[in-house]
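Read the single chain below, which is given as structure tokens and is the form predicted on its own.
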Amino acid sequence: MIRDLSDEHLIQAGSMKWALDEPNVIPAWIAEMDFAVAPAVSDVVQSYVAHDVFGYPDLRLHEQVVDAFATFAQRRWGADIDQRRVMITGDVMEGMRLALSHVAPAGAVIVPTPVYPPFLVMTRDMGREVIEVQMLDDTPTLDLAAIEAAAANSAKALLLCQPHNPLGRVWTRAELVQIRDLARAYGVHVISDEIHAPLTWPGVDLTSYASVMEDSDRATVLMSATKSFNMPGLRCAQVVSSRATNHETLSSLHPVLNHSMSTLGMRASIAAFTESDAWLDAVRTRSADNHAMFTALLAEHLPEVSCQPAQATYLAWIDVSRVATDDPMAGALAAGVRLDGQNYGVGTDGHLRVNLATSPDRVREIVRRLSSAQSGWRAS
């Protein structure tokens, strides 16, 4: 089901991934794929391109997106989602940004690292003050005891990701109610983003945010088809609101607030969610398969780099403290292949993340030019 495409394809195509270097880089940084899209959403696309409008989005697809939504949440995770409590919004970032200007209490906001940079990001340009709790080594994990104390000394929300990203961990059942349950008792407002959330690997199991949180509950799951079917320009996401009222409120804001979604990302959303599980099923096992090889090419290449065990995403995440370079992203780059080296949070300082969303032969060629001499990266 995966169609590999080629160096020149995806430069000719001119997504962020490909556009920033030369031709003889290997891009291993944003996390785009270097496969085609599902021919579902490839047919949806092409047909409404030949359409040749391209006016503002049609708001009478909504309920059938948030059905579609609505219906891959029960097929694939078991997850009941309330219909009547989904609002579409353009991206899963957009709807953070909602939820903690609209229906999360004033206050801190804490922040688990490492973490996706946008969080921290968006969190302090809003002015909001951010609480960085970094997770415990073992597994890793949520420091539970960090969190609790920051929201006793008045943190206000709460921002999960779920699968994690960097780190490719899925949050367990027990964890997440452990999660609600202390945000019950201190009145925190917890905003999940499960935009990873179908890239699990085979034989991982996922629990939604949504299927443990209940009506009295404050909480918003954040998803979006964009980032498991390989369609970020195309933008469409869903917010959930654990209560009616939240949802009301988000629901009735001036369309000037969120209308950053589109007629062709909602089509195209609701052919992934639809028609695309062997597509995606396809993209699961090869994350998989790549982040093993991945793991078993360092230790055979580059033993002082090690990578941390996942269970989800196309992501990996190494700990380059002990190459010999002084700044291993240059090196790498140096060498041919470019790696996200951005603020991860607290706690993350001679860490990389690397996108393994590719064939297997770049995968092989990544690991090859990363311990060669010229990346600097092997011990002295």
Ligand SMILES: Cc1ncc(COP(=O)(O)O)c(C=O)c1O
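We call the rigid core whatever largest set of C-alpha positions still superposes within 1.5 Å between the two forms. Residue numbers count along the first chain shown, from 1. What you see is a predicted model, and the numbers here were worked out from it, not measured in a lab. What changes on going to the form predicted in complex with this ligand:
- Once both forms are overlaid on the rigid core, the distance between the two CA positions of Asp327 between the two forms is 2 angstroms or more.
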Given for the second form:
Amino acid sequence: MIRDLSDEHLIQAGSMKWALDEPNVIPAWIAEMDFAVAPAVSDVVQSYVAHDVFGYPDLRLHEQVVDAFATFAQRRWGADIDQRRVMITGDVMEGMRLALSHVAPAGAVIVPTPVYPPFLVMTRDMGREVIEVQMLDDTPTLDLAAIEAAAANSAKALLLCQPHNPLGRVWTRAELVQIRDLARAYGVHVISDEIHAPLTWPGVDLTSYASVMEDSDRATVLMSATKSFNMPGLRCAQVVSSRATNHETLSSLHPVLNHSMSTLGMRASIAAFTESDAWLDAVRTRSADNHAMFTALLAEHLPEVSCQPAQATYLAWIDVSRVATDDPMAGALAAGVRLDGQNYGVGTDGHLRVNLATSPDRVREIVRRLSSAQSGWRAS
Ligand SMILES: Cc1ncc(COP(=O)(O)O)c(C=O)c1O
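Starting from the form predicted on its own above, please write out the structure of the form predicted in complex with this ligand.
All chains and molecules follow, beginning with the one already shown.
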């Protein structure tokens, strides 16, 4: 079901992941896959392009996307999405920006770390104070006491990521209920970014924040097919509001404030949500298998580097603090692999994120290159 693409194909396709370096570098940084998209997605895009008309989107498509999304979320992880509270936007970070500016109360924003770096960059750019709360080490897990202290000290929003990028962890229903109760007690607006929700590994159950929030809670859930179906350039995401009033506020914004979704993104999302389960299941299996292989290869060839156990996503979070120099990304790049690792927040020095949405051969080659790095990557 998965069609692995060659280096030449990926370079010619011209997306960001393969465009930054010389062809001899393996790019394992930004969250794009090295596979062809699902056949139904490809068909929809090709038939759209064949019409030679690229106007603004037909607004009636919104309803179809919302229906396809709600049906998918119900079928895949049992989430009961109220379709009357779902809005379409261009991408997940745009949804987060709209929720922070228009429905979350003014005040500081709590961001558990490590975290997908744009959470920190965008929130600060909006002029909001950010309170970074480092996760507790064991699982790792959310530091509820520190989150509560921040809320008691006037923070008004919390950015969650479920499943978590970069840890690949799925928060349990009990954890989400604790967050919800805490948010209720302190009037905190929870924004739950669930873009990786379709990418739980086989056998892993996911609870969406949408399944624990109630109509009166302050909450926004963000989702998109673009990450798990590998079409982030097509622009379409969903914003689910707990409160009807918040949905109305967001939906009645002037169109220019929520303008970047595309016809292609909406049509491709419908095809992904309705006709691509088998492809998605193959990607979930590949993600779990590649993560297991990567972890085993590290243990064998680079035992000083540990890999965070995960339950979802195609990302691996590794601790290189015992082998790497001050700049582990540069060390990896010198070895011929581009990894990601900057701005993941407090407590993340000496860690890197590895994108494993690729062929098993490239995963093996990534470990081979890192373990044979001449400098900066070996303890001796
Ligand atoms: C957790 C998370 N949120 C948001 C995004 C970006 O999504 P979008 O392009 O829809 O803004 C990513 C991209 O990798 C992500 O991992």
